[in-house]
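Okay, so here's just one chain, in structure tokens, the form predicted alone.
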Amino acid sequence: MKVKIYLYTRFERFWHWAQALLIIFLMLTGFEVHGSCRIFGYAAACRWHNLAGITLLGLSAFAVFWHLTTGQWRHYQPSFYNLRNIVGHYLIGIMRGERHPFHKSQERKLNPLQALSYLFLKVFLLPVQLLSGLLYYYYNDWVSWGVTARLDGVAYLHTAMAFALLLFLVVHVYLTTTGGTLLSYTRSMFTGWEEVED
């Protein structure tokens, strides 16, 4: 039997969609800066990319504060319980129509694989991306800071993290289609309510 529970607060939904839009916008402007596409023009793409990066940095700082003060950080605690079955479900079980081996609750919104993935995203991927972007932006100040890194190394790292984020985004969007209906997980990120197994 399925029941509807309120899983995602107003701030979580705002943060989720704002972060998603900023990351997609950063990818578009970043790829334009690299010459992979033409949308805004090089100069405008640089300006918009920098502004969006600073905005994402501010949003991330506020989100960290919110997670720590509300206790919501607990949902990202890594757990290896039932991890093998969850990975097996995504690789094979989902194709066989098997039920998901994890059931969401207000105490545990993320399954162990999601928790590990989001922890990696929040503790490594996004911080490295933001720090490498800031280093790249403040290249002219490196001498006064005593930074001896190579600019091309920072640029390659920033680009590699962008491709890792793109991969995360593609997998994330795919997994949103694996709910009860094609759009049920997406709908819950707009309303906050999700149908879960009782």
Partner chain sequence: MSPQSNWCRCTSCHAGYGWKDKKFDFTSQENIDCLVCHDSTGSYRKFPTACGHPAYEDKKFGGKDVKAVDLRRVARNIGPSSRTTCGRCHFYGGGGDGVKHGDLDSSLLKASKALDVHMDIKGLNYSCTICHVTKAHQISGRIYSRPAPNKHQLALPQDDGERLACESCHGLAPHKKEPLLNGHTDKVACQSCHIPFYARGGVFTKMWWDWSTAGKFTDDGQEIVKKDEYGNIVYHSMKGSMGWAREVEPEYYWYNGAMTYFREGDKIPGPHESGRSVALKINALKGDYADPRARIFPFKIMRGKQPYDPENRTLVIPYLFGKKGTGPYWGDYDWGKAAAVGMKEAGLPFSGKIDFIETEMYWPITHMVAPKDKALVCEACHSRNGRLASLRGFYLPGRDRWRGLDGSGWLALGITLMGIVLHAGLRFIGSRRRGGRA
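Can you switch from the form predicted alone and show the form predicted together with the partner chain instead?
Lone chain follows.
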């Protein structure tokens, strides 16, 4: 028996997709600034990358506020319960068509593996990337701040995080295809409703 539950609120969905677009755009422009590709032209890539970065920073500020005020942050509380079975499911069970060992609900919409990886994304990857980006953006003011460091360190950190985010994105997008149908998870991220086994 399947039932539909409302998992993702309007703000959450807006935030998710805006963030997704911004991150993909930041990757394209960022790798152009880095010299790995040529798409928009260097001047445009720099300009748009800066703008998108600042926008993502603003969006993230709203998201943090939202998580705190709505209590949604609780979904990201790390839990190791059943973790081994969940990993096993993705590695083997899924090939056999077994049921997902985690039961989604409005109280706990992320399985422990998701909660852990999103937590890592939100408290480590994104903050480090946004802060190193901000530092990079204000590079010309370092002298007046008394910072004598060179650009290298910040640039390497920013590049390393960019690669980490790229890997995250790729795996994340692939895992969206593991729902009832290939697109069912994607659909629920648009509608907010998800069909789960009762």
